[in-house]
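Quick heads-up: it's one chain on its own, the form predicted on its own, in structure tokens.
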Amino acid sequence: MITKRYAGILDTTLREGEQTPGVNFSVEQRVMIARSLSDLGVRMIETGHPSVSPDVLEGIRQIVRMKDQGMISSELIAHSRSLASDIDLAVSTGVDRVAIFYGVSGSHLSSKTHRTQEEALQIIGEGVERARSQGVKVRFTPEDASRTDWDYLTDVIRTAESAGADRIGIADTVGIMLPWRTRAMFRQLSRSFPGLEFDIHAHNDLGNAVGNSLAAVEGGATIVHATVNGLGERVGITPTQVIAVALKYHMSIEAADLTKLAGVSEMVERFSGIKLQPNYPVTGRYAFVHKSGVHVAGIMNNPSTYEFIDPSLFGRERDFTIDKYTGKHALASRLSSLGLKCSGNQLDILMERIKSSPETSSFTDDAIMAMVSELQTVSVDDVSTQSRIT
């Protein structure tokens, strides 16, 4: 019987991550993603489908030889349809292990491979002997798992189990998994098959990926599926930033080096040209951000009250605006960090003028230092007759 010892991330961004639209990454953009997810910790690294193109199976040949260098060291894999020629050509890259993958609900069987199921398994088992056969490791993913009959997704487990596959990736392809029928499938499996290890694929497309990850480590699952920033088919998978997060927060899992993933998801974010919205967990730009005058005072008290883990694990830092909604504690706040001094009058007459502005979104700290400056150039009391500060 394995042992889990515990759970860790498959990063995907240069494979299912390239399959957001618009995205295609170069050869040296590849590369450089792959140096940086190796660097931030990630058990494994899908480098890519090696039939999809020349570019596609050059970076993955690039990225082999850079492990063979000792620079990078996670566990590579290259994505492959269970036909021979793919699986070929995924041994020959020299990856530590090909995913194959086979569509196996009825819609894929009728609709996609026009197979029967006999025939589904016939293939699955030939396609995971091939690659066995080569010396690689393999797992195999039964595509649109979750919309499978549950005799049958077992009968395509134990086939290719029988066939020399050691890791099953169950994949969410359509996203409509909820977390606790995400748990019980993955206990069954583990109960069921013992000898082998489950990973999680899960799509986005009801906003459940995250809580579907988190609930099939807690079902058995060893590895969650993941892309930075979340790329992926129509609205992507597992973030690999947010999911890294989730397992040190919820289980105390080091999956990833947390100090690492701003800088990883602004490189992705970059080569991408898929911009992160400001309110992204963890790495967007308003993620230990405050607003409202009663959160900025609570966590100017105890920054506990309102953030669940210290951004200083990421290597950031808590921020709030200055705005209408702002209070005296943090303007004050405010106004010490920028090495400014104001009396109390002072302090109100600008608590007032920013209050009277909501119109401004947000005052910078150039705009704080402007209106202090002006305030401090004139007495008190002309300060406090007039009815805005130019």
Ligand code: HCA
The other form holds:
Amino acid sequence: MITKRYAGILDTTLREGEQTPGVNFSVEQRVMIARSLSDLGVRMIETGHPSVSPDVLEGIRQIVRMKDQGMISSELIAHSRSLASDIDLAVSTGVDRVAIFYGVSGSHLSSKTHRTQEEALQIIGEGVERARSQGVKVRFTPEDASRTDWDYLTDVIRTAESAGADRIGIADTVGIMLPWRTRAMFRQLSRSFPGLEFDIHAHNDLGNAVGNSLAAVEGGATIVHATVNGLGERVGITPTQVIAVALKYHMSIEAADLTKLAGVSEMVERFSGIKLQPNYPVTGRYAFVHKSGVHVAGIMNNPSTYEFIDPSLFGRERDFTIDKYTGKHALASRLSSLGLKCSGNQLDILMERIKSSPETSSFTDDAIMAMVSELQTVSVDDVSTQSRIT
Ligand code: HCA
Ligand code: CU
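We have the form predicted on its own; now please give the form predicted in complex with 3-hydroxy-3-carboxy-adipic acid (HCA).
Okay, now the whole complex, with that chain kicking things off.
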């Protein structure tokens, strides 16, 4: 049973996304990304962690100014450790919400913060209260929640709630959750804490970030953390473009304007310097490109045979490649879209040539036009003999 269906996206390209090795956005780029994310319609934008560096702080301030001027409508968030100086700086930027995180698993307490469970509860309570007392909304994130003992995790959540947090971010910091467990966990959390709302922050170390995020929403999560192109620490987190389409397809949730996904993805690709692999879902170059003759014949009759959704919904077009896998129908269709007319015999010869060129991974339009023009300058009988000999 799906408990809550009004889930939205929190885009953290500017915080988690900038934690990708080698990625540094300029202040100008931060502002442009925030503006595009707001236009995309994401409910929340995590604008950065202000105490990281002066440029991150300046970017957050400028983004807040743009919201004051009515150019951004998403809720703005600054990230913070549970540390007085971090919290005060985050609040001072004028964001709507401060998101405080603290590592609560056994290994984080024993090897990172060197605190007992009781000491951690106190630090968390004080941090949340400090931010709340300055008038901002607070999300608390138990870092490494997915590897934290359940009873202690619920103590942590209770502490953050009593201190004034209205949202809890469940972080699968090392990306080891599984969808069915994630759903059960969020169901249990929603039942145990009816006064709170929950976020899912899913890392993609085992490739399950999107599945875990969908499962969390089924279990009652109302916010999914995501980054454009899936950027983030190590292999990143849930990609904004994929979760937006998955929420729409599976749950009829409109968490973003799908027509803007390709533009935002391209902008972040440019600004981050991280090239999107062509076979990346939704916005990758090959996301709607078909190859085998059987597939292409199918989509030419009815695109739904090999597409789960119409690419025009995101302003994209379907395409197919021409190579040894190509069938006659696809080749004839490509020739006609190039304005080329061939006889049946010429088509057969062309097909035969393409099939006997396995070294050509894909024939470009120019190559096809050249082949046709060569075919049409010599007599078909000559060519046909030639092609049989070679
Ligand atoms: C981090 C940790 C974090 C926090 C998530 C959150 C994680 O890099 O600071 O605050 O929602 O994955 O646990 O990204
Ligand atoms: Cu993270």
